[in-house]
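Listed next as structure tokens is one chain, alone, in the form predicted alone.
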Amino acid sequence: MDAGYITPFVKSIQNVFSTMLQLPVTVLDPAIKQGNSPSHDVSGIIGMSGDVKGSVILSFKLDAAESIVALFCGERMDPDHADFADAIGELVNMVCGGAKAMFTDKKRVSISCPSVIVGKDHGVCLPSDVPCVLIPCSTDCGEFVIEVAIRENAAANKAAEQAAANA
């Protein structure tokens, strides 16, 4: 995976959390994720397509997710409440949208609507041909991780080159 795809997610998570939640984020050293087991109990997932393809996951410990959603929504919410999942989905949407805007080479990228999974021991299967970079984060509300598994889409790049050659 291109390291240039990691920095935008780090900057975006810090920007979104400081702006929307007034919550500073300490980003720890990234590592390659091993296996498909979930990092934590609550996962917000977004797919990326276009010039890059893959998935991005924000995965929270349950107590951290509850505290962060309370800051975001202005009230504590039960994890079974539909608005709880919507809040997690909106956070992952803002982080991915912000990161996408920072891709340095002006790639054409679309992001999917977010999906949210709440529950212990859930699994999220990522593409097997893309390594997943795990970015641990710490806040006063608890810990979470950003899992970035994206790569350049060779087919999209080839189609763009062909279109430019035919123009």
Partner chain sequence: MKVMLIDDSKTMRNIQRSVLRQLGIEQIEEACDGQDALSKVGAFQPDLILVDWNMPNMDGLSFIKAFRKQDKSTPLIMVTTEAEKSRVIEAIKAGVNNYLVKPFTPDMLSQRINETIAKCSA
Second form
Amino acid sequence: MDAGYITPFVKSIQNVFSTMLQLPVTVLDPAIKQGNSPSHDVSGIIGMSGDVKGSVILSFKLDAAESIVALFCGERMDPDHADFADAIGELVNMVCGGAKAMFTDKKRVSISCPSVIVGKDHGVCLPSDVPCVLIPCSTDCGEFVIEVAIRENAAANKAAEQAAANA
Amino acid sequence: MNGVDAAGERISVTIERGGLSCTVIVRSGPESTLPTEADILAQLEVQHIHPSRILGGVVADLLARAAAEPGADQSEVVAQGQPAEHGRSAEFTLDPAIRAQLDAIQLRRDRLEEMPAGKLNAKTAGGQTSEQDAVDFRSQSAFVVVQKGDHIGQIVPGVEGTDGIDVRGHVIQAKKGRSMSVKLGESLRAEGSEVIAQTSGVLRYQIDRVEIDPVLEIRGDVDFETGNIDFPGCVNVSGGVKDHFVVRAGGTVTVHKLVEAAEFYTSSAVVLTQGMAGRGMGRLEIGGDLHTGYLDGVAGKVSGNLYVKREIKECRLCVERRVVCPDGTVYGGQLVSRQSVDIGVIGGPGGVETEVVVGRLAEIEPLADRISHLTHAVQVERERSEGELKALQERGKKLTSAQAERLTELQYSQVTCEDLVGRVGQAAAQLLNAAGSWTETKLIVRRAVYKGARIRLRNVVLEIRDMVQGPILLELDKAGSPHCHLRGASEPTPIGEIATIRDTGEDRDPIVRLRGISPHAA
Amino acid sequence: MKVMLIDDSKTMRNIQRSVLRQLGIEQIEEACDGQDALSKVGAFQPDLILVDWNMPNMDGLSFIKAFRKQDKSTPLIMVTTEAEKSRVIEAIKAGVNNYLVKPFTPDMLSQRINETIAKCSA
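Other form of same protein, the form predicted together with the partner chain, not the form predicted alone:
Every chain and every other molecule in the complex is listed next, the one we just looked at coming first.
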């Protein structure tokens, strides 16, 4: 995966957390994720399509997710509450939206509505042909990771090149 | 050992190699007196040769040769023992790179001893002793410093050994291998046969013990004996630090005697029990607090608080937090504190130029500049696009497609400008909040401030005209205006009575400027 | 003053609602997507609409296009993560009056609401 796709996520996560939660995020060294092993207990997932396709997962330890949702919503919430998942979904939505706006070369990318999984030891299966970059993050509320498994859509790029050539 | 048979005195038995080999010689003589195999075996039995050690068929071959050549002696090894395999003790071998460092240290020590004292004390460039013999004793370390996780060495396991047996069937005891004689300290762990550092520190390697000390203890001075210090943990120096030596440390550094014109670069606190006579060449970059008796001719930065007992003389220091020196004097040079200064005396009766700066926000100033410029640029663009937009909108519905396109662009520009103004205002507010926690902008002078002293409270510059008796409290209010309270008076004294205001600094005060930009500033 | 909030995230609607309350706006209607909003907007008659872009069933852009066919004057602010210039232009062409990119602080949202109301009533 092009490293140019990682920096936007790092910048975006810091922007979202500092603006919406006033919570500074320390981003640690990214690494390639091995297998589909679960990272944490609560995962917000968003799909990307268009010039770039793949998935982005924001995965929190349960206590970190509880504290972060409490900061975001202004009240502590049970993880089973529907609004808990809603808040996690909105966070991953803002992170991805912010990141895709920073992609270079005016890529046209759409993001899906977020899905949220709450539960210990859940795994998220990603396409095996796309490497997943794991970006560990640390905050005063606890730890979480961003998993970015995206790649340029070759078919879309070819079509764009063709269109440019025809033009 | 020899034996001869009674029958014909023609058999001789010899035991050799410490009982591991038995040879029979059949001497020459007439065929009628040739011994039989039974005679030879009987003679071997007399010599207590164990039957299990006798080699099969060898005696018969020997007798056949003797019969074939009656005129010649015939000999043959007829029995063999099994030698013992001695064991080997387990041993510890150092990592080759560490071994090389230790060898280099030993070489350095030998050369240092050979070096005439006068040559060492000469302050040649880079600490080299001479041009011909260019050994930089300052930069060479006298210690092996290791980091947590480093490979330190290897344990070569011992071998127990196997007993042997001699031709008489007696056991030959093998020497047993012993367990490792070198003890590994708790700071090391064995991963299989590899030995790994559990902590960062200085490697202590003795004949019977290997360990890592997280504290570097220097008994004596930091000088040519020790070289420059570069250590990840705490350093404790019982002596002083000599001219031009450099101390770098990740932990707290304590020096019990005088520090000369040396350099300190640390991530944590530094305690200089006596003080530092830098003579204009001393350099400090301290990551934590600095506690010292005095400082003279030192420049640098202290990230924590500065605690001084007696004097700060001719120094140029920037202190990120507070300066606490209520019984001491700041004399000459420049002392900058981001937060507050509590000092006994500023300057001296001779009118020496002494500058004390409180609440300086050097890092904020360029940020405030950028925010101001950005705000201005956005406002200009916003007004320009607003004017053009209005003009286009007033045309009503008679817009060409190009004008309609331009209208959209202008609307986009408006939206973007508004977004930027909001975000820049937010950044200004955040910066103000942070600045509020960094600066108190408060100066307390306990005893006196003398003529020649220059005091800067953020961007307000005051020059003291005549000696003023303390205690004096000088501080800035929220609007950035200076206030003075003399000798505990509750009512403020007008600044003009004690000092000339050289610069009000209002237009450049970053705090005041940021307040103007941030619509939500407190 | 009546404000309609259109966002599929209840958390986001709650945040916007609390900002509106701080501005003294109490008459607030919520919709969870474009379709829901179209079904409520006629009865509620809002003075201002805050609308997200990415929503299930009917997205914000489709809502704006449909809404502008029947109402050309009610101020619309798009509050979305879509920050690319092409998207903002698309929204302006569809008829939004202002645009706020998520994430935002309460101050930024209230500032944008005030600006939009002031501009549209001028």
